[in-house]
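Have a look below at one chain only, the form predicted on its own, in structure tokens format.
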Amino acid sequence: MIEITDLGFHYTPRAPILRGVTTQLRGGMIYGLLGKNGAGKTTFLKIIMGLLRPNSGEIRVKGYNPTRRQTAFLSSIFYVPEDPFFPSGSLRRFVQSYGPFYPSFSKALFFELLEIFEVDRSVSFSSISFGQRKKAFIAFAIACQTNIIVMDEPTNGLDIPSKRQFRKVINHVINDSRLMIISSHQIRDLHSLIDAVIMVDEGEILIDHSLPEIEECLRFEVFRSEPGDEDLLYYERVPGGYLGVRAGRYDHSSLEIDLEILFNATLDRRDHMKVLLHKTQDYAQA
């Protein structure tokens, strides 16, 4: 569905955000943004959504160039920014404006995920918390049935019962002909949502990986003592003992994938751990 090719952007070229950035994005994929503050996860958003246009490199989304703006790409695809702009209207007054613009927009799911976003169907945006237009304006982007739909942060603003809503919600509407991005810096969230990682650090994607592939080369191990095997790629202190990774397959004696490990370790051993994963997905591929 998205393919970008040696993709490249600066708002200065002494000061590149993205260089180099090559990936493919599949239907049927919820794949996790992972980065630091400032590490260019909003950038790459935007370039997918076409409002910003890159330097360099190209980029396809359902075979459209985002930056055209065409009816029929932006018919296809939903942004939900990590700030939405909220009109002060009702949001059945929301619906009725916004809704025709996305052929696919059903009304019934709409409310129905209010109602499982608890939120009443009948106020208006000014007169509820942040949080619950927060997912008011989900429960919208996912009612528009796109087949892709980018979310910047959307969990910021929900508290802990909402954020269980909404991975029931995402998990409950994927499917083979959808494509989901969630960019986060609350890595928790994401867990046990997401198909695949990527993570980007000053300016290049360090891990472009599914999850399978990632327990094809990882293992993930917890210690009630403060561990001195020098096999481990990295370890740290949590609460009951320490978390470490090592290289090797998943099995049945391994922690599922710590995406907080994984993404602190990748900063920690960068060039190791991109030499480890890329040697794995390339014995994947072939």
Given for the second form:
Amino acid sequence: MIEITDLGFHYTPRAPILRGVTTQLRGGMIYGLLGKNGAGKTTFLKIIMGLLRPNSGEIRVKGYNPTRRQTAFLSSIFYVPEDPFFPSGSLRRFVQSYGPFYPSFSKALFFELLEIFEVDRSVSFSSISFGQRKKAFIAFAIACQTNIIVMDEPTNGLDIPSKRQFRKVINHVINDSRLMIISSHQIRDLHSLIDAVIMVDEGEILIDHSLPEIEECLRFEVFRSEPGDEDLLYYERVPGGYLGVRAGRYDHSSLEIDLEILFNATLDRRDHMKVLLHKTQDYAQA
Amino acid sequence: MLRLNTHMRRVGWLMTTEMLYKWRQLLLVFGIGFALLMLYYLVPAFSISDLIRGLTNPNTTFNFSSSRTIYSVGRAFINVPDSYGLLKYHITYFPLALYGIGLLFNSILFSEYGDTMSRRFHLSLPASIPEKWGAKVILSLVVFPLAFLLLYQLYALITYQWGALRGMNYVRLSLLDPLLWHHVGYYLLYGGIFFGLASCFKKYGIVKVVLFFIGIRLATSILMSIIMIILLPDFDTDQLSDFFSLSGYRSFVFDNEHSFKEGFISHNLLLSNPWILGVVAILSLILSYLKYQELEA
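Got the form predicted on its own; any chance of the form predicted together with its partner chain too?
First the chain shown before, then all remaining chains and molecules of the complex.
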């Protein structure tokens, strides 16, 4: 659905934000886009949306060049930014004004999602909290029923029950014709939600793998005392012991993928992890 | 045909959303504009005693020496020489309001340029670049002048009725009056320039557009004055005074006879020549389209 080849972006040539980014994103998947602050996550999403023009490389979204901002392209993609646009007026008016732009927009689904998110449909954007507004915006994004939904820090500003509702809704609406990219530095919010991980750091992609691919080469383990094992790629102290990751395959004795450990391990053992994961990908592709 | 309908429908939605979400700003600009017009109409001079005298003695003549503008307003309202007094008032204030409010209207049309969140949302809306740009052009060059004409008619009716109540035999301003359509025609040219200017600025668009336009007028005034002083040192300004006073043009630079020279030249050759204005307006519109294509968020 999205093909990116050797993508580069900079505001000034001396400080590239993205360089040589190459990836393919498939339908039916939820991608978690991870990275530190300033790693280039939002820039990456904006380029996919056609809001920024890359300096080099090529990008195709459903066969369209995003920078041309054609109607057919824009009808097939929705962007939920970290701080969305909340116009004055009621939610009802917002839906009446902007819903018609999206050919598959469903008002019934929008109101159903508002109920799930516990947002009153009769209120205006200005009279509700940021979290409520954001949930209404996410509901609108899903109700537009576009093939691609791009979300930048969607759980920022949501309370704990809302995060649970968010995960439930996303899991419910994903299907083979849809692709979602969710960027977050609140890694725990993506747990049990995403199918694949893209990790960006210093302008390049360090991880671009599905969770089964990661499970093929990494084992996550828990230790009661500090492990002295030299095979361990990375470990850190957690309440009640230590959590670590080593090269190896997931099995019944290991833990599920811990995204936070994966993230920190990749930053800590950058080159090692890249080699390890790429070998697995090559093996999987072969 | 179906494709055309789809395009037109999207342009219609875009225009509606523009109006729906900017109505507060638009109302403010229109409200202030018409409140000022009403103030100028009702208050012939800026003092309470003059106001009371004006309201109680309709045929009193005032001699205002501080400013031509105030003088002409006062003359139109109070010292009405004939039934065309009110029309003279409209001659000055209709174009002033049309261009002034039009300038602000165009700035408001591009207000999302200065706000990343709404710019991002606007650019992501499923409509093509020509549709989004076209919706703004239609609002600026078709909807605004027509809406303004209708509102000004309302204003003219109020002033007419007010005069009639006070026993004045004013000429009623017709919607078909050539004066109005002459200026609406010129607005289409100036509007194109305003539109182009407004699309160039992201932050503080309104302020920058106003300053930029004043800057252009100043630069043209200075340039044309220099040219006139060099080329035509014995230029006779007397014969131009009638034309000049009707044009409403005032020099920002010179306050003596030179102002008439450069005023005449710039009025005729640069800023009011419809052909030159037309070319500049078209170039401005092209510029605004290119800027729109380049816009990022």
